[in-house]
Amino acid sequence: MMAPFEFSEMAGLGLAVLFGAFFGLSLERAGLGDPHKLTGVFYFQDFTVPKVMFTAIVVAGTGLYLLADLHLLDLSRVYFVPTFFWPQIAGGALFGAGFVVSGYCPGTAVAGLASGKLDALVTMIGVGAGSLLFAVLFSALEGFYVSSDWGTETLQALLGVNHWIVLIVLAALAGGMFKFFSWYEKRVVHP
């Protein structure tokens, strides 16, 4: 199976600066650069990162899915991330208290200082300087850091279904997260 498009690895970085920064525009558009917004589900006030989140994991995995059904995309050619769970438990509790404590992901973080917000500009100072601390540390993590290795899991292969099954099952599940976050905005933040 041949993808119909094929570019060069220049075409290819050229176009993931293009997409990264309609990416990032979007983010700051959706008010995603302010830290009070990103937090702001931490303190149940705000859900527009789950709401951006559930809607970009939906979209992109139709997305995905569809282009393979149709032959357009091959699978096999698409890196997945292989899981490596206990690390990543471990990894993903580090990165939600930064983002608790600075307001701010990596990439909105970019896009925070891409709109002049100085605390954006710490907390990617952060973001470097604990990277490069786990690379001095790596080989005194490295035995934890490949350990639980599931390989590249899927949710579709590890319940044995059909990726559409999930795929719909995800978006109800979203849909009536979306519905139960509008009914809290409404009798809880904004009465």
Contents of the next structure:
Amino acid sequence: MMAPFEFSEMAGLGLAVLFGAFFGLSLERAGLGDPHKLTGVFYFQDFTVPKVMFTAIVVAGTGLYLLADLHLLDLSRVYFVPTFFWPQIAGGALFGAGFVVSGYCPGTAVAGLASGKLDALVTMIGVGAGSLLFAVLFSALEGFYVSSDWGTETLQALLGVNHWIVLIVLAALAGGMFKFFSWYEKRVVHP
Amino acid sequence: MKNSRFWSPYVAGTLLGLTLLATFFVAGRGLGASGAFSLVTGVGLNAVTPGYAASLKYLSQYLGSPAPLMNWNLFMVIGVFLGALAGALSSRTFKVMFDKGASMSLGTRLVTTFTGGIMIGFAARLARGCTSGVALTGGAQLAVSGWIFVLAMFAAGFLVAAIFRRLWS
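For comparison with the form predicted on its own, kindly provide the form predicted in complex with the partner chain.
Now the full complex is given, and it begins with the chain already shown.
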């Protein structure tokens, strides 16, 4: 039997809690329940967010394509995040603005609340309110929401290269960025 | 190290990446957080005003199931809370407080934390996910969605931080 696997509803929900717990533990132990650390990158003070994020992306991306190439994982049965180009550009930009204003994103707000931050709870209520606002305005937004549908487009398909080329380039870019952060922290942030 | 009460971001990032890889391998899906907020909003509104909730096309997607709260995204967020709580308690970093920028009043912070929440809640619906569901999951899949979201998010974040320096510095 090839991964991914099928589960009963209860086993699936148990796994969701388990994976979520490691997700939350990673966020909190990185310091990402703290809005000062979360927004630090945008003020060139603390680079924890890009360090954690790009490390996780390179590790998971390498593992995903390695398991697929070794025929241990059937990629056709893995849910790929679909691309809707303009809605995701607009959504990403509004998200980045809201991230700096609130100091959290949805997952890190939950980690913040779990580390005792009551302002994170207010952000969580705001996320619910923002979801409701989207639902109320959906009839006006639907045309844009379903526009520029690229399907499950990947960088390697778009560029017409092997996925390992993309992964190596991303890992090199991440490594270069981490070296720059380390230099900048020594020279500018904590000289 | 200055922040020795936390793990190295590379160690925490590796654990986060292995967690994401495990969800891909075992369950054939990625991580997510914002979907649970939308689900709870839909179910909550349906409890208060059933007719109105069902009339909203976007929320009606959650209301077809007999037990809509038995949901992967919601249980994952419950796990996030439990895992983060275990981390904060075991490292003694748990502290009840209302956090804010150094030069900000409590009233202003109440407005920014709620307004920012509305913005990320709305934006995550428009983008079909947030930092976890699109940026991390899509980014690791080398999906175009993940990378355009990451670029747009950082570009806008730097811009807003440059204009509103007093939010956090």
